[in-house]
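Presented as structure tokens, the chain that follows is alone, the form predicted alone.
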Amino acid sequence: MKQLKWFTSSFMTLMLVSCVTINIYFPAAAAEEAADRIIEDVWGPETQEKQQEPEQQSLINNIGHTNIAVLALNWMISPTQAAEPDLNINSPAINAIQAKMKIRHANLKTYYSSGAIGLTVNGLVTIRDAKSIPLKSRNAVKGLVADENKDRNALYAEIARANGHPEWQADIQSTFARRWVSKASSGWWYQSGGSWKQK
């Protein structure tokens, strides 16, 4: 009897976990390519020629986000049920931040062209070399660069809200990151291991 019932809560259990929706981690791919839609839209069509990362790379970033527990479920689950979903980047709140995204792009183009603003490790754009921008302009640039966090700042949130996860903010925004850079122009600059590179 004791066997029996160790048993059936032993089943129990199996099932519950069998279960478990598998949308409880980050949708890593998802994620890019997400990304690099709004990429390409904010920066336009010279963003779809640049070179994809190698595979194998994207390969290890996944895997580096994997944990035990989502591999047990993926044993579990047959592969057309864990299917990874899109992630939701149509809402209203999206779309006005990446429109308002879009027409800031003409102002800083320049300015990632010239190295006087680059793209930091965490997604969102700094001012570089300042003394490439014409004193006149400066105040101007700078205010470019503080609306460009805001709103890369604000993307990265809403992305997370409106697919139902608020968690996942820091990974969307280590996604764009990693994207922004991937889809720079060749001469722009970026931040890589604490110092500064150029495309």
Second form
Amino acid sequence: MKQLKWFTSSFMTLMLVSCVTINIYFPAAAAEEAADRIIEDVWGPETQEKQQEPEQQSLINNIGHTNIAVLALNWMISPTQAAEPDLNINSPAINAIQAKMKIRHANLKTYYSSGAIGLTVNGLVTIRDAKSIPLKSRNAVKGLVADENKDRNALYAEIARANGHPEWQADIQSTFARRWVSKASSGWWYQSGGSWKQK
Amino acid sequence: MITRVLCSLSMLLFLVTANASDNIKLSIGQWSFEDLQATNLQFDINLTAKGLALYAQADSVQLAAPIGKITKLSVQCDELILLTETFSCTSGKLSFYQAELGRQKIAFKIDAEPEKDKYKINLQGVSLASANFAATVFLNKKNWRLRVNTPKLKITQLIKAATPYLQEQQRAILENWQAQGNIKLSADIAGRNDKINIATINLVATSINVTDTMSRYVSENVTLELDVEAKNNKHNWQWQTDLIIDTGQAYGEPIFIDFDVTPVSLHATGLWQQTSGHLVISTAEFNQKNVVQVVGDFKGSFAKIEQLNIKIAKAKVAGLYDHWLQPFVLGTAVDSLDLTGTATLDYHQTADNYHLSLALQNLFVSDTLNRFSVDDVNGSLGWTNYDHPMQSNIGWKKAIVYAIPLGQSQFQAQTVSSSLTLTQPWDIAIFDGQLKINKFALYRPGEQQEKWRFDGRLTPISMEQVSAALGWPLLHGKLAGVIPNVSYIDKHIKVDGALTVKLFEGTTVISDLQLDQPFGSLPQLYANIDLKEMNLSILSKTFDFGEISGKLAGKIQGLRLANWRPVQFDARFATPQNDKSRRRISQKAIDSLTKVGGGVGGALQRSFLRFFEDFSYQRLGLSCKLHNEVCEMAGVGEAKNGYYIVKGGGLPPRINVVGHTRRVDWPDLINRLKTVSESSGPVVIE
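With the form predicted alone done, generate the form predicted together with the partner chain in the same format.
Below is the whole assembly, all chains and molecules, this chain first.
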């Protein structure tokens, strides 16, 4: 009986603490939607259809737990408390970066397709197969990659700042990292588990 | 000679047969001679009209490394002439099989003076790397000389032929490379015993395609000619080399050279101490046509620089930048420049201390993204990590940073121990004022560790010019300020202290100014702004808003500009609490306020109040908290279902302007402010 009381009080304490955590958690689903909107705009209609991924799962992944306690917490929180804040991506600064990335994509697309560049695990791009780039174009492609990464980093930071949570930058970046891969066209390369894989 | 030979015959089985005295046959089962061992050796000597004919063969012969064992040896000489002290063979044939060299069928000639240990051997048809070539060997006691002329050899075959003779480490390196192409080699090498004394080598390589596994170093269809001369004096190699590459392309991360367009040549002389590994390059002249000429010298080893001098003769900056600078700065603010002008460079290094002097002549710099430009830069920059100072004196005629024009300026400084400080105050003309920099200090001990700071003051700048340049409505007033400290650390520019702007007879103080990555993808500017005692009459006239008299004060807290556009702030403007001035607002101003508030103008004209030109008010004010493109608005007090933007007071007729919309779309609000054209917010007239 004593153990049961201890367990119950510990569980309640855990839940209370967790409730506070959940209240400020990163809006994973909103971030994915935001990422998808930007990616679809930057990459254009040729990107693959959004893959069906259980929303609940992505939320849990972002919290970083997969245990039953967290699942239990999800329904215990009132709608107001748990309501995911919307993630605004419509600001002149974000639009400006997005526009630059969209223009640049016209040049990058060939190199995604040839496998010369690939998507990194941290939401950036890198030169994957330099051999497939003509010598004369090597530095031009390196420049494109550097500019793209500068813009991507700026984009992730600006989304976080614009939404009043600069500390979300890493979460936004990892969300984008998943979505870039998810929406990559067939034949494009991406990093996964320490190696390159082709879609 | 024979007496000096250590000859042992073990298991000797021999048979000598004489046939009419003109034929001798000798068979030896096993024969050992210094480093040479043979099995089943047979000699057949015939007397001919021209002299002797020799035929010898052996099942196998064991030679010293690197040749090792050869099998099926056959030596034939149809014209062997034996004299007292000499013998010669004018037409010989040698054939054998060796594992790495394969089957060899070589024609040879020998002139020998055995008593003097002198031999001259000509070889024709030596097969190596799928090609046949000729060689001449001179032997004089312990001295020797080898002349070789090869036809075109395929590099792949050459590597294959050479691989067995390479060390494990060398093989491992070769495995990381792919090489194709042809080389043609002429070599004249002389030595004594196993040492080379003089080597003269000419190598012509064509269609060279080389790449490492990571493709970081690649050549495509390169043609080069290399001449090397080297003399060895007690393990000190005096050498000279000439290299010309005039065809093909090469990439050595991150440098790319198209040799068809900009062929390169290198001439160098020096000394290499074989035992210590010490290298002296007495002179090195590198020339890339139409791009750069570099001369230099070097002392040290591959691991350590003792002394290095490099001098770049006057070169066009555009070519230097495109070929040698831009590849290293990709992704930075200076990775896309248009340049004209010339530069010379001197670099001296002794051990870990260096100094560098860069002179610029008529340099024009223009950022292709239109972020900045500098015109007509002249002067010299000195940089050193020594404690011996180097001077810098450089100036430009004009420059532009974003839309801000900078006038002529001269920069005088000195560098000591990677730290640069001004020797004269640095004045930079900005619009009609000046940024007077008193103390500037730059510290750059390493690539990513640059930081600088300065303090100074800004002499008055006309806001008319600022507003015109920045595309703002025409503002009157002066911008000036004392800048106690501006610092650049970790790519952030931070301005301590405050800038003051005399605007509309009031004072605007800009503080906590911080600029992040000013030339980055998304420049960020942060500031807090405090506005005091602004004369509304002048302000309202400036913006053609309709006249309002009175004072206005305000604060813009937490201002953030991203890409030079406001994205976040908390702004409040209102009549100061202790304002004693006359406060009147005109019909036009009320109309304008109404339109800005999203309402329809002209409400006053439709009432009896149209007969009054203006109205007294107690307070007016507006606040906007901008976040996510939405302005959370409030006024100077709460009203029924809204907030007061203008609260009437004083003698009647009084007028209240009440806003009802709390959340306003920011771009929409800006458009309304610009056009003041739409209509009717609720106007309550009392």
